[in-house]
Structures are given as C-alpha cells and as structure tokens.
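Just the one chain here, laid out as structure tokens, in the form predicted on its own.
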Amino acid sequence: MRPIQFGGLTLPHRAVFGPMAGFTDAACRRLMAQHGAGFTVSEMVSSRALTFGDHKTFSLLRPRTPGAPYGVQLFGEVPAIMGQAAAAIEGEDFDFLDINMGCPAPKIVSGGAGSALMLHPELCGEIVAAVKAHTSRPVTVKMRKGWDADHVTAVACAKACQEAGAALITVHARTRQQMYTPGIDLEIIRAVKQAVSVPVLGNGDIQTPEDALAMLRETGCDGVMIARGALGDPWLFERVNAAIEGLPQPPAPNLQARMNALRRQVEEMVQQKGERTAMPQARAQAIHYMKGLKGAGALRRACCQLTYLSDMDDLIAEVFAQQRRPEEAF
C-alpha cells in the first residue's frame, strides 16, 4: 500500500489526528504524534484575528508538533480575509494549511464560516483559491457531508476545492444538522473519493481499529482522521496503525502508563501556557483518561476541581486508590 502523499508531504501513517477547539493544543498534538498520528492539526484559528495580529490567536499555532507533519487550521467566510490570514502566518513553522468547512458550532456558522460554507460550493472554491494564492504550503480542507438532509453538498464542495488547488480533503460523514449524533454515512465518503483525484480522509465515530478498517474498506478512502476517540487514549493510533499495516496488535498500556501520559501532558500545558490558563483546560483533558476506570464518576468530578499542577498528583493517587477498592464498593 503506497503512503499518502500531498503537496510534497509524505505521511508516516494513514491514521491522522483531527483538530478540536479547546483540545488540540501543542501538548495534546505532541502526545498523539508520539503514538503514531500521521499528522496533527492546530485548534482552528480565526482568519480575522490573524489579520489583526492578535497575539493570543497566534499562540494557538505554536509550537509546531514534532514527529509528524503539522497543519494550521483557519476558519472564515471571506476569501480575501482568508488569503490575508494565510499571508500573515507565512513566517510560522508548520507544514500545511487546512481550511475549516465543517465546524458546526453556532457561533461559527452564524457568521457564515465552518459548516455554513457547505451551502455555497462556489464560495468554498473561492476560499481555497484565495488561501492558496497567499501560502507556499499545501492547502487542505476539512468538510462535512453537507448542511442538512436537503443540502448534501460534499461532492460539489470537494470538486470546487480540488479545482481551486486543494491537495487533500477530509470528509466528516455527518451534516451540520446532525452535529455529533451517533451514526455516520460512509457512502458520502465513498462518493467524494470517487469524485476527486486528491487523497481523501474519512472522519467520524472511529473508536477502534475495526472502525478504521471498516471505513477504509467500505469507502475506498485513503486514510482516516481520528479526533474525539483518541482523547485520553493516544494509543488508539498505535492500534489502528497496526491493523491497517497488518501487524499484531500492541499490548494495552497499563494504568501507570496512562497516568504518566496524563501527568506529562498537563505538565507540558502548564509549561507552555502558565498554570492559571492551563489548568482549567486540563480538566477536560483529564476527564477522558478516566474512561473505563472504577469509580469513574467520582474521578470525573475530581477532574473538574483541578486548579494547580500539584492537584494532578492528588488525582492520580485517587485513581490508584479507587482501582484497589473491592468491586462491591461500587
């Protein structure tokens, strides 16, 4: 099986880590790349904020992720401003530039950006063309199936984006109306793959290696993008990569390895952002590591109280204490 290539980049693996606002900061991206993500992408950043030179927005791009290709994701609905934003970050350290055409958040779509762009295939192409004209990096796109059941536009939008110069397209197999409700439409990924010649990644509901293999098999897509499924479980990339490459499944990490990863991730967040900013964000990251543990409910509540880095040590001690308690105590 040939590796995925686009715009001069060659991916080390076919499973990549998707962007998520509030989650895919530098510490999270590094962890996923370390465990085999084929590429990582920044949290989405506002094209308008970049043109204003907003320091906080620029900080979302830094530092680059080591170990795998790294992309910056822009959102916006005005081609000229998107082009200006691409020019504004040309001096930053990243490998490709991704355009958000899939975010379903009300505050994003109310302004015409994110998945609202799926209502306007021509505009999608115009945005890609404007961005491509102002960057030396490959331009990629992440989109949804469409806006709603009456506006399933992924094929039309993908064609417009490819014609404008997009080098890779990711398709989340739900409409904006569906948000994140269970169930995806694998057929729309297949339709996009058949309609364009650039690499296509499928996205949505990948929680296991079997999910990834089924998506590849049933859609013909070139690779898969994993997002929420890898939070608290970066080892998912190792398992998915092994399955795709026909290798034996790696051993599951023990509890100590899981807690070490969590502790290091939060410590890195504090180093990069400061304790006051990092710890409220660390609460959501920590909650995902509690999945499947004894006393998970109480542990999740403890995660919501994290205020200082030292609180992580108390949380981890409580995790081990909960696992030692007899089953009948729960």
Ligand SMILES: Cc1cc2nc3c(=O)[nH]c(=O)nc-3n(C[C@H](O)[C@H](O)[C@H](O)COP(=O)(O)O)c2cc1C
Contents of the next structure:
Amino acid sequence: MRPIQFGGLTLPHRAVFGPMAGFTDAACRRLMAQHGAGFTVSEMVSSRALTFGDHKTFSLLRPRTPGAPYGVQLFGEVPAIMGQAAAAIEGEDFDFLDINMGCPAPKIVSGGAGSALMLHPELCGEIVAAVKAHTSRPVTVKMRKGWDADHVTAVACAKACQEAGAALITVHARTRQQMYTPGIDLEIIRAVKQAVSVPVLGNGDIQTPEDALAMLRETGCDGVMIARGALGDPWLFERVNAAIEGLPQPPAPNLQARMNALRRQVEEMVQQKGERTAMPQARAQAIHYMKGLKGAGALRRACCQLTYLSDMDDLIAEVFAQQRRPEEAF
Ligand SMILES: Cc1cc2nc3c(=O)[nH]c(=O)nc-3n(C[C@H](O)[C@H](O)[C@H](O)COP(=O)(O)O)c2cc1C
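I've shown you the form predicted on its own. Could you give me the structure of the form predicted in complex with the named molecule?
Starting with the chain above, the whole complex follows.
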C-alpha cells in the first residue's frame, strides 16, 4: 500500500489526529505524533485575529509538532480575509494549511464560518483559491456531510475545493445539525472519495482498530482521522496503525506508562503556557486518562480540582490508591 501523499508531503501513517479547539495544543499534538499520528493539526484559529496580528492567536500555532507533518487550521468565511491570514502566517513553522468547514458552534456558524460554509459550495471553492494564492504550503479542507438532512453538500463542496486546488479532504460524516451524536454516515465518505481524485480521510467515532478498518473498507477512503478517541489514549494510534499495516497489535500500556504520559503532557503545557493558563486546561485532558479505571468517578472529581502542577502528584497517587482498593468497594 502506497503511503498517503499530498502537496509534496508523505504521511508516515494512515491514521491522523483531528484538530480540537481547547485540546490539541502543542503538548497534546507532540504526544499523538510520538505515538504514530500520521499528521497533527493546530486548534482552529480565527483568520481575522491573524490579520490583526493577535499574539495569543499566533501562540496557538507554536511550537510546530515534531515527528509528523503539522497543519495549521484557519476558520473564516471571507475569502480575502482568509487569504490575508494565510499570508500573515507564511513565516510560521508548519507544513500545510487546513480550512475549517465543519465547526458547528453557534458563535462560528452565526458569522457564516465553519460548517455554515457547507451551505455554499461555491464559496468553499473561493476560500480555497484565496488561501492558495497567499501560501506556499499545500491547502487541505476539513468538512462535514452537509448542513442538515436537506443540505447534504459534501460532494459538491469537495469538488469545488478540489477544483480550487485543495490537496486533501477530510469528511466528518455528520451534518451540522447532528453535531456530534447520531451514528456516522459512511456512505457520504464513499461518495466524496468517488467524486474527487485527491486523498480523502474519513472521520467520526473511531474508537478501535476495528472501527478504522471498517471505515477504510466500506468507504474506500485513503486514511482515517481520529479526534476524541485518542484523548487520554494516544496508544490508539499504535493500535490502529498496526491493524491498517497488518502488524500484530502492540501490548497495552500499563498504568505507570499512562500516568507518565499524562504527567509529561501537563508539565509541557505548564512550560509552554504557564501554570495559571495550563492547569484549567489540564483538568479536561486528565479526565480522559481516567477512562476505564477503578474509582473513575472520584478520580474525575479529583481532576477537576487540579490547580498547581504539584497537584498532579497527588492525583497520580490517588489513581494508584484507587486501583489497589478491593473490588467490593465499588
Ligand atoms: C471539543 C472539540 C473541539 C473540536 N474542535 C475542532 C476544531 O477546532 N476544528 C475542527 O476541524 N474540528 C474540531 N472538532 C471536530 C473533530 O476534529 C472531529 O471532526 C469530531 O470530533 C469527530 O471525530 P471523532 O469522533 O474522532 O472525535 C472538535 C471536536 C471536539 C469534540
């Protein structure tokens, strides 16, 4: 099987890490790339804020993720501003530029950006063209199935984006109206794959290697994007990649390895953003590491109290203490 290539980039693996605002900071991306994510993407950043030179927005893009291609994701709905934003980050260190056509958040779609773009296939193409005209990097797009059941536009939007020069398209197989819940529609990924010649990544609800294999098999897509399933479980990339590459499943990480990964991730967040900004964000990351542990409810509550980096030691001690408690205590 040939590796996925686009715009001169070659992906080391077929499972990539999806962007998540509030989660996919540099520490999180580093961890996922280290465990085999084929690429990572920044949190979405506002095209307008970049054109204003907003320092906080620029800081969301740095530092680049080592070990695998790294993309920066822009959101916006005005082609000229998207182009200016692409020009404003030309000096930043990243490999490709991704355009958000999938965010369902009211504050984003009310302005016409994110998944609201799915209502206007032509505008999708204009945005890709404007961004391409102002960047030296390949441009990719992440879209949804459409806006709602009456506007299933992924095929039209994907064609418009490809025509305007998009080098890869990711499809989250739900409409905006569906937000994040009902099951995904593999058929739409298949339809997009058949409609375009650039690589297509399928996205939605991949939690296991079997989910990834089923998506690849049933849609013919080139690779898969995993977002929520990898939070607190970067080893999911190792398991999924092994399954795709026909290799034996790697051994599961033990509890010490899981806690070491969490500790290092939070330390890195604190180094990069300072304790005051990092620790509230670390709470949400830590909660994901409690999945499947004994006493997970109590441990999640402990995660919500994290205030100082030193609190991590108490949390990790509590994780081990809970696992040693006799079964009947639960
Ligand atoms: C908290 C959260 C934040 C997200 N932020 C972004 C974002 O900034 N850009 C984007 O394209 N998608 C974003 N997404 C969507 C994910 O990338 C992904 O498409 C979606 O969660 C479905 O994939 P999954 O089932 O593997 O999580 C976000 C999802 C979540 C849950």
